[in-house]
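The chain below stands alone, shown as structure tokens; this is the form predicted alone.
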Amino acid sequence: MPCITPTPRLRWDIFCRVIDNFGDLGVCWRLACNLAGHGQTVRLWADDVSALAWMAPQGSPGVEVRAWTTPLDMSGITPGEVLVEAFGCEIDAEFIAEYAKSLNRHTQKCAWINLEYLSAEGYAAGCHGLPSPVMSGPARGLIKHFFYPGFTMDTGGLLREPDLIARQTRFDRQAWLTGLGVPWGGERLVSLFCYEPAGLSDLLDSLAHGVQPTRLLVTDGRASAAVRAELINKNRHQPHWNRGEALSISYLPPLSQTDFDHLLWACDVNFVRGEDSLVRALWAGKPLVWHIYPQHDSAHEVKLDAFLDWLQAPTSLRAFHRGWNGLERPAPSLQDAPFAPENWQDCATQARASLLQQADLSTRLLNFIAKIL
């Protein structure tokens, strides 16, 4: 596994705009903490930092959180040596102007990174690391570089803490569930972190009619709201839908990033959404189902197919994903694509093993910056 090229202790400014349920902030926080763990000094700017109160209540040494206000408060601020624009956000002109001045004063090369969204599509490898000259404004003459997270050696990799596997090995499932007040009696555990998936009703029916007892652990927010709404509808129109009580449901409080990892490790199957939770589910090494964020031009279908291709997902898992995400016409149903996680474990195990052979995103980013500077 590649080691980190010797890099001086640098000051980083990471900028993030919260767009969809704090997923972008979650990625940026993990990145900031990982970089700080490598001896870097990191300032994280976000336009809504409220979620960090439950996402990362303990904070992290070496990471300073700043509110990204409009106009930007530059009082006492000197830009760091490295700028990171996360997911297409644009840093304020006044900050960029100060950054350009600082580079001139210290005769330093520009280290400006455009951190892109995660994708298994071919363009991620093709565009990873490419320069993007700035042609106008206070940054004219500077060069940004695209940095694409990805699943292969020719991309930017995935976020992973150095001690992740050791912590996972030490994890005590029973103790963690007891601490949350989840009454687990050995039944199958399934986590649910989603938006409002097309296949939710069918999944609940499948679990209720299954031979194996299942406890569904539902995350706080949109997933809980979606399940509660579906249960109201079922109880009204099919009052005996869970007559055998094969399905039990536990609603969880907001979870810190650490406890979200614990949830994925505790469960036998994980339903996830967004970029951060998908990556964490891959590290968990359990069968997973991804509720991908829908895009108006159907670009999410291509993105999902590319991920499933990389995963080498069996036919049953591909079919289930299409039903879960509502990608079939007419109205999708999981009846023809049953919930069969016993057939999905092998690809999850192999994917995790393959990824563990690669350097993580922070290591690759530090090596990339070292080459620039």
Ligand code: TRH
The other form holds:
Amino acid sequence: MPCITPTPRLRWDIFCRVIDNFGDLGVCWRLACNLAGHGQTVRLWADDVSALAWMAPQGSPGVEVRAWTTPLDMSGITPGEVLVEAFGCEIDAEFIAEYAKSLNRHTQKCAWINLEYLSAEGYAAGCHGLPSPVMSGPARGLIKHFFYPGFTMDTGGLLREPDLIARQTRFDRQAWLTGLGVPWGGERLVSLFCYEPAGLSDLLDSLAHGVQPTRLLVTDGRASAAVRAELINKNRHQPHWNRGEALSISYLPPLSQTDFDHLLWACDVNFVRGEDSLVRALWAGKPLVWHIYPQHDSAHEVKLDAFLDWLQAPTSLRAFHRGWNGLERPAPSLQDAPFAPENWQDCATQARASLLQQADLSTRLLNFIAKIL
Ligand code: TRH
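Now that you have shown the form predicted alone, what about the form predicted in complex with this ligand?
First the chain shown before, then all remaining chains and molecules of the complex.
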């Protein structure tokens, strides 16, 4: 079992800027809760906390959420012992100046973490833990450290709650679906969380023509808007596309993060996107398809390939990902890249099992902080 080097109870300030979508806040919220679960006191600063109203309606003991305003309201605030800048956001100079002063006062070492995005590319292990001396401003002379989440032992790992597997084992999918008002008669369940994927029309056709009945559980927001738009298009141009009604669709309300996990546990196949939901789909251990966050310079293609390499994805899953993410022009046809989740279970099972052998991200972060303090 992975062990934690005894870490003092520390006060943490995690800073998060919401760029778009929910992933930045979603990751920071989970990190804050995981750390609080280890007895740490966490203040989460975010410039837009609105999504927490549905993502985490109950809050969490040990986590205080603060609005990250400009200028920053520092009244009554003493910086904690550990600073986390998530995803390259920059903490305000006045906060850093106070932090530097408190380090001097308490002759404490600097514990300032730059938490990076998740990637399976080789640079994550290469750069994980590297120091970055601050050359100017109120923090001159202090040292930040890079912390890279990742899929291997030589990175910062993945967020995972200590009780996750126990909760998953006890999970009752029929009861959960009933509670959500989803009518389920034993058909295959597929969750859909995506942006506007190139392969959406093909997927809907494939499910509609399948021999196995399928219920698509569509998450709120962009996924639901994309499906509704596609259905208008199909109903107009191919009114009989789902004539046998092999495909049924349920649109979901916004779920809490806890219920989002339940959704992934309930389904037989999970379509996920971004960063946090990908990790949660790995813990669910079902066949998964990733809609990667698109970047203008096509950096996402390399990132996707690195992930599929790590996953040891079979050829059919790799081909399906290219079509789903629109990475072929023209995208591979359904015959070339069919939806074949029965061939994708083994790699998902193996990935989950191998990840469970590794320590989770907050355990590794606590060990790292204990080393640098
Ligand atoms: O929302 P995302 O697309 O976020 C992305 C990524 O983080 C990406 O790396 C980043 O660069 C970009 O934003 C700006 O997908 P992600 O990362 O999966 O985050 C979604 C979060 O929303 C996750 O914590 C799960 C949560 N969620 C719920 O809690 N309830 C829901 O109903 C749904 C649909 C999602």
